[in-house]
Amino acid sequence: MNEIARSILSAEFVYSVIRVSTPLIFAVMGALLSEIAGVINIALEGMMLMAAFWGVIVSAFTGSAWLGMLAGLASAVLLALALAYFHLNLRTNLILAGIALNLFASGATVFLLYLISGDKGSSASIKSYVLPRVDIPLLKDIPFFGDALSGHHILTYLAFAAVVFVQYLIYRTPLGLRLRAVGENPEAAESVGISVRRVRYIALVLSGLMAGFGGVFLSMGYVSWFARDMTSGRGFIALAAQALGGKTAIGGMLGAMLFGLAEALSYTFQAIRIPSEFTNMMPFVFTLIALAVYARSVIARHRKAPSSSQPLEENTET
């Protein structure tokens, strides 16, 4: 028990929580941007997977991690545009289109990986590149905080910057006002000249861009290779974290870090020889528990809220 406590209270554990939360924070920001506009991005998983794949492949062939990152982001945005076209132009069911794109990404990455490397499992045979780590001056020399907060990959710091950006975008810009208007009442937004289709296109593209950053981090920051289905449900976990965090970027970030904490705990328990079958399922069990608590709180709020169809009781006090 003391060994578990020492592990959890260490700077290395805090560093691990931040590290494993990074792709989730990006994905949650993507989920929030689409949710605000009234379109649930179920394809986050596929967008992250595509970005992770093309980031590794392009960096391997060009010798540049930055070009790999740009290629990964472009692939995620293209998948977001495909989702937007299917749903907004062809009137395809959004959930079915998202699931189809997730399946497409899973199969296409394995097929292309086999064509390029001859391996269906990972890109270990290909020399790829990773994004740099950043040591923060002064902070890196502070005991505990330097070990916990400095030395992360550049995308980790960009993830927290993205939280500030998304919060500002949604609640302090004209585009954010349009996103919220379209999400809350598309008919009213259309009546004042706002193009609902255009705004939702923008929301899905921005959502895909955020998912792309999360996918690129997985294969070029978290590890240095691409593995089959390496997103491991993070896109769906991000949807749950966004639901917990509500409609604010800061709440979404905290939700993502809660799930990151669960994943970091699973790694800590593995290190002290707790069976991996138990530790590997911890993030997903936590997801189910969190969603159950969230659903119960929503039901409770609806029960307490007065119905608009019932007349208010008159005050009979004199």
Contents of the next structure:
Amino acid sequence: MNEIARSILSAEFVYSVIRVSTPLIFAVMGALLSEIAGVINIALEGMMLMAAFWGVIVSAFTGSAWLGMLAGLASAVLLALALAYFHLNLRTNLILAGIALNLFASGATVFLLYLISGDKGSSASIKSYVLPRVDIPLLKDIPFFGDALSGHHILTYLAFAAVVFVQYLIYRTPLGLRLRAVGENPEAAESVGISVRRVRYIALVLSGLMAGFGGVFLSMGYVSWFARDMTSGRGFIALAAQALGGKTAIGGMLGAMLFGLAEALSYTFQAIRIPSEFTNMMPFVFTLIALAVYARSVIARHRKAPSSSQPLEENTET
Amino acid sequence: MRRFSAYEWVRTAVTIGIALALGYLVLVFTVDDPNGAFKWFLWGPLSRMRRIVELIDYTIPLIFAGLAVSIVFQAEIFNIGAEGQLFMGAVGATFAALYFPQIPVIHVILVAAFAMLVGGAWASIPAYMKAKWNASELVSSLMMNYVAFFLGLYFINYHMRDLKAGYLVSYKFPETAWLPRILKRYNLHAGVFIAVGFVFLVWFFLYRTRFGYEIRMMGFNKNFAMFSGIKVNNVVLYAQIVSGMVAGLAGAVELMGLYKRFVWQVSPGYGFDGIIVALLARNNPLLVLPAAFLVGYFRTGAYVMSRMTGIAPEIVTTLQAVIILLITAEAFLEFWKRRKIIREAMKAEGGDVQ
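Okay, that one was the form predicted on its own. Can I see the form predicted in complex with its partner chain too?
The complete assembly is shown below, putting the previous chain first.
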């Protein structure tokens, strides 16, 4: 037990929490941007997967990690556009369209991976490139904090910048006001001349962009290869973390880091020979419990003040 | 019962046509001999008796999964946890097959019943969270899929693993827990009868019982159901539990009929295929049968193509995604429907004049 306590209190542990939180923070920002406009983005998972795949493939073929990143982001945005088109133009049920796009991403990446590398499991046989780590001057020399906060992947710092950006976007810009208006009351927004469809297009594209960053981080930073279904539920966990964090980017970030903590803890437990099946399960069990606790608290609040807040479910309607 | 109108038929046919065309297009761009590969995909499942049997074997779990998803979708509940329920059902079946008394016939029934119990119990968790606290069943059922996978593997790998097998599988089931074969030379098992039987059973449940009526009424209009005295929260609970039982049974039938032991180290994906089956069947249990056959045909075709040409069978997953998108796109081919309505209206008007 002592051993666990010591490893949790170390700078390495803080470092690893931040590291594993990175893709979740991006994904939660993606979840938030679409949620705020009243569209739930189930396809975050597939968008991340696509971005992770194309990041690796394009970086391998061009020799440039940055081009890889751009390709990854573009693929996620394309998938977001597909989701928006099917939902907003062809009136496909948003949840089913999301499930379909997740399936699509999972199938397409494995199919193409096999075609390109001859391996169905991972892209380990291809040499691909990763984005750099960044040492922060001054900070890196401070004991403990230097080890915990400096030397992270460039996208990790970008993730925290994204939190500030999203918070500013939603609450301090005209576009943010439109996003919120469309999410709160589409009919009212429409009646004052806001195009609900266009705003939701923008929301989904931004959401896809965020998911794209998360995916690119996974295959070009977290590890240096693409593996089949490597997102392993992070897109779904992000939906739960977003619900937990409420409608602010800061809340969403804290939600994401809570799950990052659960994941980092699971790695610590793995080190002391708890079966990996159990440690792998932990983030998901944690999500379930958090979801239940959150839903209970919403219900309780709802009973006390019937008019103040809408139940969670209202927003997940299509 | 929602009518499967001419419009729906055309839409389904066009959707499948587009999916096939897209599949062909992908092959043209990616492999040397697209025509040969596509021929294997289209006719492969019927080319040998062995493959026809494979096709039927593959259709069986899809029927169960399609039925399970249909039940919750009829109530407009987005529980997509069939995958995990099926997996846990299979784990439960393994436990029952290995440790329950080995009495001929009764053992099979016990295994099936236990798998249904486990599947139902697994589904009851998101169901309870939804009914009691209004927690989104979508996210919770997705999480349950992952938990099922890891927990199931723990039970198999740590407690029921056959170390002598050389790979990660459970002990072989005793013969009392095998479903009988129908054909002597081929591995076609009696699960096909159970599956077809369940098609009618679920149809009866949905369309001829009070429970089924309440499920459909809730899906039709939740508020109306509530005001007409239906206890909506109870419906939310039992619709998901019944669905989980059917999914759990799928796992048991698959293991008792086909593999005779637990063999999965990756989740088999039937639960997600079940969503496509249910959508193709418009949640009608009787139509689940042809829909499952169609999806099974696609899968088998992809496997045959993969074996003959080395193309990854995952290509079919992308085609299934296209099918979901187009089948559920309300505005897709709407012009056709509109034209028909106008034509009928004109005809009616003409009749009035005369």
